[in-house]
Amino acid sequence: MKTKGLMFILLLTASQVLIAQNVDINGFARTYEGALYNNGNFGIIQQTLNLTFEQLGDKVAFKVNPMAYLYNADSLDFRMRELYLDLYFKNFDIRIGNQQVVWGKADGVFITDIVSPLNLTEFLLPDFDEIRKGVIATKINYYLGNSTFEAIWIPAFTPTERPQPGSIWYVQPDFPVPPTWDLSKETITPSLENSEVFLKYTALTSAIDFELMGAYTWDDNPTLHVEKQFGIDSATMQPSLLGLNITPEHHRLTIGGGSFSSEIKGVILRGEAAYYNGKYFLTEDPLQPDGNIQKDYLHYLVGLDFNIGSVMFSSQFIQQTILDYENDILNEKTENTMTFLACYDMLRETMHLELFSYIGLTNEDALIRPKVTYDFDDSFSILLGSNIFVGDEKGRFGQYKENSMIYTKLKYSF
């Protein structure tokens, strides 16, 4: 927390000198809180702040985003979602330092756009571009007409991060036995032979735009390898498990895949798939001394976006099916969701209507998320919306069905 504020101190006074600089300088400042349908209990109180410093230059351009959240009045989360420099060439240019980065066509679902890991402590609800980490990379993109080549090197590994216990949106995993955890091999030690490595190629025709990519990678998500350990049941003079010995460490991945989009009479269709190799899953079969077996997996989408009239809608389908699928896989072998979401501006686009929802078809449960936002003006603006899971507890949604909740952001943009 000391560290933390520090940091902040110390921003502050480095923008003073930016700003005698000419450095463009921008963001905003926002209030936010929600209450639990279920009790009336605020599930959220946060104050962030967000500043972009930017210069651009003919040659040479950086851009240093600071984000800092206070929960609580007592709890500030201070990130670095950006600091980076810009060097451009006559057909190429370079990206060095902390980024985020974006890929593929799909609304509210990673699957190619899985350079940048997820920060999922508050689940799925925050904006999207606050989801995405920044990693620590060098990006070149190389350009031929209407083609770009994009190459991207992270030597430092960064995972997915998740709600720790206390957290509304911690889930405590459900085991037979307490466990017992070591966390020796969670963590991968930066290291040429344990850095990353992210290709893609873009081309934009008249008729379609379309991405292709492949990556070398780590897993975000740790596998969690389980070690049984089993006595006599004196009663029953059989064996009975005693304890769990688990070990979460993160694999190696190759994945391909692309995206596509193309506009059809006025009907944008996107899709987007990717493949991955030798992804870790959980099994009760007895034969696997770890509980984890290796299987390939795809993961892909179909979407369309269209107009009726001055709204918007755009829907989306999501399947996500393991390979050579076993019995004793604890995961379903397809999992199967949609998206759906429509938009309407009214009063001369001072306020803007929308409703949001994943549906998950195989479990039968959702997220549902309307919000209304008015502009007071170019700079200020309120949002009433609304979170609302339904569905079984045992859906990734419906776990959260405890959490529904209404909330109200106030936002001032400078």
Contents of the next structure:
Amino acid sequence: MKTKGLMFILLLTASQVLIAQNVDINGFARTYEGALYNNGNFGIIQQTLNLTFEQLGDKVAFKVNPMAYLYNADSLDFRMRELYLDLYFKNFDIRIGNQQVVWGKADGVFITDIVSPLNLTEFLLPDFDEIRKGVIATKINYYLGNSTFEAIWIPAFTPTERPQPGSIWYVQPDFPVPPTWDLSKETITPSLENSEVFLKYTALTSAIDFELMGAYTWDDNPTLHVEKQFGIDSATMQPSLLGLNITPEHHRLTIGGGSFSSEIKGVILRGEAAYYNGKYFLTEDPLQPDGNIQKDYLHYLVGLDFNIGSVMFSSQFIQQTILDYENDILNEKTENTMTFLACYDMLRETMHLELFSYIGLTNEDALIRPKVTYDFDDSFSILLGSNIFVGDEKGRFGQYKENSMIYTKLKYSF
Amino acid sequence: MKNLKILVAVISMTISMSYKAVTQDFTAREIIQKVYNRAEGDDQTSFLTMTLINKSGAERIRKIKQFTKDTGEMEKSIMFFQSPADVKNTSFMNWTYDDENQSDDQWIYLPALKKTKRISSDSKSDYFMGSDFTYDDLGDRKLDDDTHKLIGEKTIDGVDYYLVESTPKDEEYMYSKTKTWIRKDTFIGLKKEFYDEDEELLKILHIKKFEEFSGFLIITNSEMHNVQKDHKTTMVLSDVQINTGISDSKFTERMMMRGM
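For comparison with the form predicted on its own, kindly provide the form predicted in complex with the partner chain.
The complete assembly is shown below, putting the previous chain first.
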């Protein structure tokens, strides 16, 4: 906390220097409060300062984007969202430093968009520009007409960030007996051998835009290797489970995929798919000694964007399928989800109405997110919204039924 | 946001200087065709300041840097939004094809999302960035989308005008008709009235100033007034440059993401 505060002061001091050097500075200040429907408690009290320092030249550019989140009154979370240098050449660019990378054509769903890990400490509720974490990487883009070849090398693996115990978004794993945790293998040592490589080809043409990608990466989510300890129940004289030793460990993944978008008679058709080779899944198969089995896995989406009058609609169907499925695997063989978005601007685009929802078709649950935003002027806006979780409590969204909330955000952009 | 080539091409209402005083008679269609087909140069760079003025006089300002280029088979344009702060570095690219059967291609780059999205070019009656100009007003309208009728010829302050009434062939269109006052010497429509579906006057476009750049006349100041709601939008062009040889590489995803 003390170190973060000091960094923040240093940053403000640095900003004065950058202003003096005509560096472009903008950002926003935001206050965000949300109250739970269940008990009226505040599920979130967050103040945010986002600063962006940019200088764009013909051959060199840089960007520094620190963000400070103050939770409640005393918990300061300082994040360097991006800090990178761009080098521009005739046919290629190089970006070096802490950067966010966004791939694919999906909205709110992460299929080929796997370069930047996610911050899921507030589930999927943060704006999508804030849910990704920056990664220290070297990115090279080579341009040929309307095509782009992109190569990314990440020397140090960064995993997805998940809610910690004490958070309303933390879900206690369900084990038959209290486990012991062995965290010795959870961290990937930065090394050449452990680095990640991502490749992408992009084409933007009049008929269709498409991307092809491949990755040799780490699974952002650790596999929970389970070691079971058995003994003899003295009452029944039968073998019984006495303990569990769980070792989280990230494993390598090889992923290939692609995405496209095209306009057909005023409707935008989008698609995206990724094939994951050798992903681990928890299983109850007694022949798997550590409770996991490797299977290939397919994740894909099709979506439509269209307008009816002045209302913009977007809908996506997403399917995750485990190939060569075995019944002992704890995950469902397929999991189907839909998203739905409707947007309408009124009062000369000063009032924005939006309804976004995830609908879990497999578990019959949903997250429904209506919101209305009013721009008092070009810098200041107020947002009133709600996050409503409904459906089966075993589902990805239904499990957060108690976290349905109403919230407001006031934002000043500069 | 759509078809912004047209912000330069039509809102600017570029015309050739190589005109002669018009003495011959034209049909209404020919007059409108001359308005639509004015020479624009092969490429154009300009800075657009758009001011939205509400009933009480309060103003909201949008600033845009824009580039257009006619490649022969299509016209490409790209816009970079500079203000307000929440849309800064957003960019928009449009490719309009000479083949009238081929729809425009449009993309928007949202810097916060770091994503270039293809968007539909199908909403020509939508208002551009909350202004009083629809995309059609900005130039998407095709010559034969309307039936044109010459309803008068007038002399105002010593300048001769054609007065042409244009009625859309599509009865569902947002305007029932428009009336355009067109200078006979330059074929610039200096004033245009837009009538709503009930044939009530809805909006009036006034061209306030035009200037010569590299042998082309560019309208640099125009105002659209919604008389029913009493709000206005002004568009002022500055730093206009014509035929500077803008590279094709300006109109790519690379530039959308990089910025100006």
